[in-house]
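First, one chain by itself in structure tokens, the form predicted on its own.
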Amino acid sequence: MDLSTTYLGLALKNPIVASASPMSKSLNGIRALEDHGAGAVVMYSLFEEQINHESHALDHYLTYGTESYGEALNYFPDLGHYNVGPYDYLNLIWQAKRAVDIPIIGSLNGVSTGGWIEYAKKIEDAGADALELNIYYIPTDPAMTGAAVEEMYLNVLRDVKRSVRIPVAVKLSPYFSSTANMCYRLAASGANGLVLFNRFYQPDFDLENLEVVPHLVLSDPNELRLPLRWVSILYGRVHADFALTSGVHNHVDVIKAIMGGANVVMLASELLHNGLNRVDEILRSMQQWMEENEYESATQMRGSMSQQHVAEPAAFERANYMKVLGSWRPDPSVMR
């Protein structure tokens, strides 16, 4: 079976991409991902805060209002020791490009325009084949409009695109009032690919110490449905490649994503849970499924169950809401 695909203009041997995670923080980790079959690797993210942590502006925004909330003073990590420094990051990309044959995709995580964007060019110069722009922003100011948030995303993308010649993908959240329009505008502003979706990690309360604490929860298979729905809706309508991320845990999830219209799927949680050998296992199961169902290639499957090609396009929209609600039947043992 031919599992090859293209993403951001890059030829990949298969559609499984290792997404940004601790697995790509070392050269040995990147080599291991290639050895186990990954089609490409997204480097762990280089944060805007890491690049600018000595600037007075960053200090102002991180400490603004903390005189009223003492706990906030210790909430942010010591940015001087978070991950590795920007130059170590660039050096790892340089080494990885000489150690492996699969594409290496850099990852920049930021929310504002400014000098940190010059690192997009440095990532390109280090040898990265493409760049993933991971815009992780939670608008907490009640005075900030949705239009202002959207324009911020677009401005960051435009500034990065002016800095590099390599392809750029945007990893965005699902929380826009019009997700389809936002994806359309990002593609029109130069995004070569869209990564659906970013997972916002939610804080938790420590009731013993009365503190707000960060709490990491890896994805579960049920989270696949949200990005699967939107990839299927946008395929053929927005002119960009699609990477589906969140909730991909087995070969069935990968096949669904491709049939919805994704060029690639991105895995992290499954590999962190169960090891890198899961890439090999998923690829073998995909090939077996394709053979049993008479598919010859991933390209043949792509988009075959998108909204444009299914018999009931309304299944992706409001009409399906009533149908789903009407499908529920009570369990007599529970209703007693």
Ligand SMILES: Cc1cc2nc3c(=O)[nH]c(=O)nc-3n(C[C@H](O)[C@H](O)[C@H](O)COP(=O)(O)O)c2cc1C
Given for the second form:
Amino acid sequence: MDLSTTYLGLALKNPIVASASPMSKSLNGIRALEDHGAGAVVMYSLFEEQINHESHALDHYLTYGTESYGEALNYFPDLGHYNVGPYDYLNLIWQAKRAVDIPIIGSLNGVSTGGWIEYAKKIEDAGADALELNIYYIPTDPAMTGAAVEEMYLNVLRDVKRSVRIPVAVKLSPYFSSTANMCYRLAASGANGLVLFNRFYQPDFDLENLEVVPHLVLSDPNELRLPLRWVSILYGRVHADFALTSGVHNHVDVIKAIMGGANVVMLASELLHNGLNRVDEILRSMQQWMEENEYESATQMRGSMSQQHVAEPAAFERANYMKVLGSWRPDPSVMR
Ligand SMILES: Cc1cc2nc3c(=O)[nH]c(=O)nc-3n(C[C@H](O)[C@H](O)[C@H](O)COP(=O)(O)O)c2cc1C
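Now that we've seen the form predicted on its own, could you pull up the form predicted together with the ligand?
To see the whole picture, the full complex is given below, headed by that same chain.
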């Protein structure tokens, strides 16, 4: 069975990519991902706020003669323990490139244009094979139009593309008035790949303390449906590679994603919850499935269930919505 695939012009031995997450926070983690068979690793993100925070702190230190740079850092809000600073981030990429043979994809997370974008070039210089640009934006201002939000995405991408030569993928939200058009315009503005989709972590209310609290819940398998639908709709229509992320938990999910049109799948929750050896298990089960169903390669499967290739293309559209609603058979015992 030939599981090899290409993504962003890179040759991958298989389509399972470790998604941006704490798994890539250490060299040991990155090595372990390679040992367990991952086709590539996306680094956890370096955030715009983090980069700006460091440069503001440096400014403060130089301007006000604070005792130490470390003390200057304390003048700014705590960013938590998830991410190390930009220097350590670049250093880890540099080391990872020397430690493993699989592609390393850097990840920059931000929303505005500005000085932080120069880190795209630094990530390239550190040796990353490609860059994932995660644009995680919640437009809460009622005066901001959808067109302005879209323009913001395109401007960040254009700035990043101007500063690097490595391929760039955009990880985006599913919440646009026209997701298809947004994907089309990102590809037309230079995105080599689209990572569908960012998962939005909704805050919760703590009624004891009357606070709004962050609440991270790992994904469940039903979440696959949303990116699966969009990959299937966009495959062959938008000229970019596709990575599917959110809700991939087993080999069947991987096969569905590839048949929908994905070049790769990205996994975080499954590996964080059940361990990195899930990569080996999923790859083995995938090979077995392909053998039993007489597929020789991942390339042969790619896009075979996309909207352009299925017998019933309307299944991805409004007709399906009506059909789904009509398919529910109420349990008489709950209707009393
Ligand atoms: C603990 C944790 C940390 C994450 N950190 C990042 C990150 O730094 N950058 C990013 O783009 N996505 C990040 N993600 C999102 C994942 O890369 C992935 O897109 C998402 O979890 C959906 O995939 P899954 O269903 O396999 O978990 C993180 C997810 C988790 C659970």
